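First, one chain by itself in C-alpha cells, the form predicted on its own.
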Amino acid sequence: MEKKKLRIGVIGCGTVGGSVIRSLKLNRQALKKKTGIDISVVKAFDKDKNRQKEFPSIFTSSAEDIVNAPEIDIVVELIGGVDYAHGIVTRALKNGKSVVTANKALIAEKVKEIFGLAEEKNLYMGFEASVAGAIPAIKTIRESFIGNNISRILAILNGTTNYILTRMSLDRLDFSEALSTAQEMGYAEANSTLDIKGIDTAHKLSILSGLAFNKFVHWKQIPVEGIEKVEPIDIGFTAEFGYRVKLLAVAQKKDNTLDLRVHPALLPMKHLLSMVEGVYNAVYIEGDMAGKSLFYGEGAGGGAAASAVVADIVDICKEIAQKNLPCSTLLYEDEKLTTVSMEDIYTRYYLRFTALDKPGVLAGISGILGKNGISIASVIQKEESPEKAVPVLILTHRAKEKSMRDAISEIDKLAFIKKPTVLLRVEE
C-alpha cells in the first residue's frame, strides 16, 4: 500500500477532543509504522479560548475553517447537542470530508439523513464513540457479527447510573445520596437529567437496535423509565429473590415484531450483566451463529471515548488511502419488522405491595392477579404487625404488560393498601 499523508480537524477540544489530540500526536509514528499512514490533526478549534493554550500551533479561529480547509480529509466532531453539531456535520459532508463523531444525540436524531449524505457524497461516517465508550459495540454488530442472525440485545449503556445503583446496592444509599457522590466523583453532571431518566441509554438503544436489525426506531418512540424512583430497600429485597437491579437498555426480535425498551430492571445474580458494577458499561447480545456474547468495559469518560474516536479515524484513514469504497452503514430497512407496544411486551415482575396486616389480605392481591391472568412464582411477607402497613413481596411468572397495569390498578384502591405498588421487570 502506497504511504499516504491524511490531515485531521477536530471541532471540540474538550475531555474527548483533547486526549484524541493528544493520542494522534503523541502516537502519529506508531501509526504511521502499522498502517503505512502518515495521520497528523493540522486544525482544531474550541469555543473555549482556554484551551487553545495547550493546542497553539493547530487552534482556528472558527469551526469554518475546519470545515472549509481544502486540505483536511476527516472532521472529527466532539462538541455534543444536536442543531449546531448537526450543521458542522452536514457541512462537512457536502465538502466532501468524512466525518467521526462520538455524538450520540446527533445520531439518533438525524441517522438516516446523515448516513443518507455521507453514501451520496461516497464519505465514511465514524460513530463507535456514540455507544458505550471504548466497548467496540457498533464494530461488532456492523462487522464481526454480520452473518449473525441477533435476536437479542441487553445492555448497561450510562455509566453514570451503573454507578449509582451500584452504591444503592452495596452501600444501602438512597438515589439522593448516590447521585450526590456520583457529582462529587465527576461521574454525573451536575444536570443528569438526560442520564436518570433513562434518556441517553435510549439515544443508544436506537442506533444499536437500528444497527442489529435493520429498524432504525427513534428515541423518542421507544418507552423509557430511569431509576429516579428505585428505593434502597427494593435493591435489598430483589437482593433476597437472587437478583439485582440495572437501568437496562432491551431490543429483541420474535419473528417480525421488535420489542425496545429502556428501563430498570431485575437481573439474576449468576447473569454476566447483574456483575457489571461501578461506571462500567456491557453489551449482551445473542446470535443464531455467535450464541451468547458479553463485552464489556469503560463507557465513560475522555480516554475511553478518545480510543474509540481514533479508531474510527486510523480505520477510515486506512480506507481512504487504499481508496476504498465506503460500504452502506444503514444497508436497507426491514419493512416487514414492526415494533411492540410497551402494554403487548410480556416479562415476569417483582411487585411490592405496601399493606395492613390483617387476614385476606394475600388472598384479596392474589385473586385480582389472578382474575388478570398472572400467575405468582414467590410471596414474602417481611414483618408481621397488626397496627400498621408492611411490605408484601411478589414475583411473578411471565405475564402481558397491559394485563399488570389493569391488575395493579385495580389493587391499589383496594382500602388495605396503603401506598402505590411498586414495580420493577425482570429479565433473564
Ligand code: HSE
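Switching from the form predicted on its own: structure of the form predicted in complex with the ligand?
Shown below: the chain alone.
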C-alpha cells in the first residue's frame, strides 16, 4: 500500500541531529513537492535535556519512546558509540522501522548483524553520512559505479586530521592549537583520539572496502597509523622535497589481493589530493570503465553530515512510498579476495634520521639501506654545529615494507643515530 505521509524519529540532537531536524522542518514543503511525500520529524530525543529547548513540541523522554512508537517509519540514530547505538538500531529494526545512521564505528563493528537483520526484516539501512560527510561516496560506489571493477581508492576521510595537517602546514600552527580549533568547530569525534590515531579513517575505509571490493575487512585488521608522530619539522622538510603530508586511506586491488591501510603519506604537491585542505574530504576512485574520478566536499561538521542523513531519509521514504526492496548491502563477500599484509606492501619512503654530523654517517645509513635492497632517490642534510645531531632526510625509490622495517631497526641501533627514525610513506 502506498504511504504518502512518513514519520521520522531522531535520537541524538547534537550538531548533526539538530541540523537534520531543522533542515527537514525548513524544507518540508519543498521535499513534498519534489517527492510527493510528506516527511516530518514527529519525535526527538537527546540525553542532554538542554537540547529540548529548541524542539520542545517533539522532544520525548526516552530513546525507547521513539524505537517503540507505532507511527514512526524511520529511526535516525545520531548518538555515536557502538554498544548503546547497536541496541537502539537493533530494536528499531525488530520493530519494523528502517534506520538511518551516521555512525561509522557502529557499521564498522556490527555490519553483519545490522544488515543481516535489515535484510531479514525487508527494511532499509541508510549510512551515507558514515563516510566522507556530504560527499555521496557510498551512493557513488554502490549505485553509480556498480558496473565497474574498482581497482583503487585513495581518500582523505577525516576532516579533523586534515584540518590539523593543513593548519600545521599553511599557518605553522602547532598540533594542539590546530586540534582545539577543530574541536571548537564541531569536526572532531567525542573522543578525538579516534580521529588522531586514524581509527575513524579505518572505520570508514572498512565500509568503503566492503562496498567497492565486496570484502568487508574489520578495521582492526587494517594496518593503521595516525598523525600523532607527524612533527612540524617533517611537514617543512617534506615540502622541500615537493610533497604534502595527508592522512590517507589506501585501498588497492590487484588480482586476488587487497592492500588496505591508513597512514600519513606524502603526496606530490601537484596531486589533486594534496590540494584538499581544511575540513574537506576527497575520495579518488579508479574503475575499469569510469577511469579515474575524484569526489570532493565537506567531510565533517553538522551541516555536511546532516546533508547526507537527509538524503538517506528521502531515499528511504521514496522506496517505502513506492516499493519495498530487500537490504542486501554489504552482505555479499568475495571469497577469492585476500588482504595484503602491511609487511608486503611496496611504496616509496621519506626517512628522517637524527644523526651526528661526522664521517661515515651517510655511508653507514646507505650501506644498510642498500643491503636491504632499498635504493635512495634524494638526500638532504641540514648543517648545524658538529657536535649536534642533525636531520638527514632521504627519499627512497619503491621498496618492500618488510625490508624497510628491517633496515630502520638496524640503523636505529647505530651509535651515531640519536633518535628513532621517522618514516612516512609516499603515495603517487
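The term rigid core refers to the maximal set of C-alpha atoms that superpose within 1.5 Å between the two forms. Positions refer to the first chain, counted from 1. The structure displayed is predicted, hence computed values, not measured ones.
For residue 186, state whether the C-alpha moves by 2 Å or more between these two forms after rigid core superposition. Yes, shifts by 2 Å or more.
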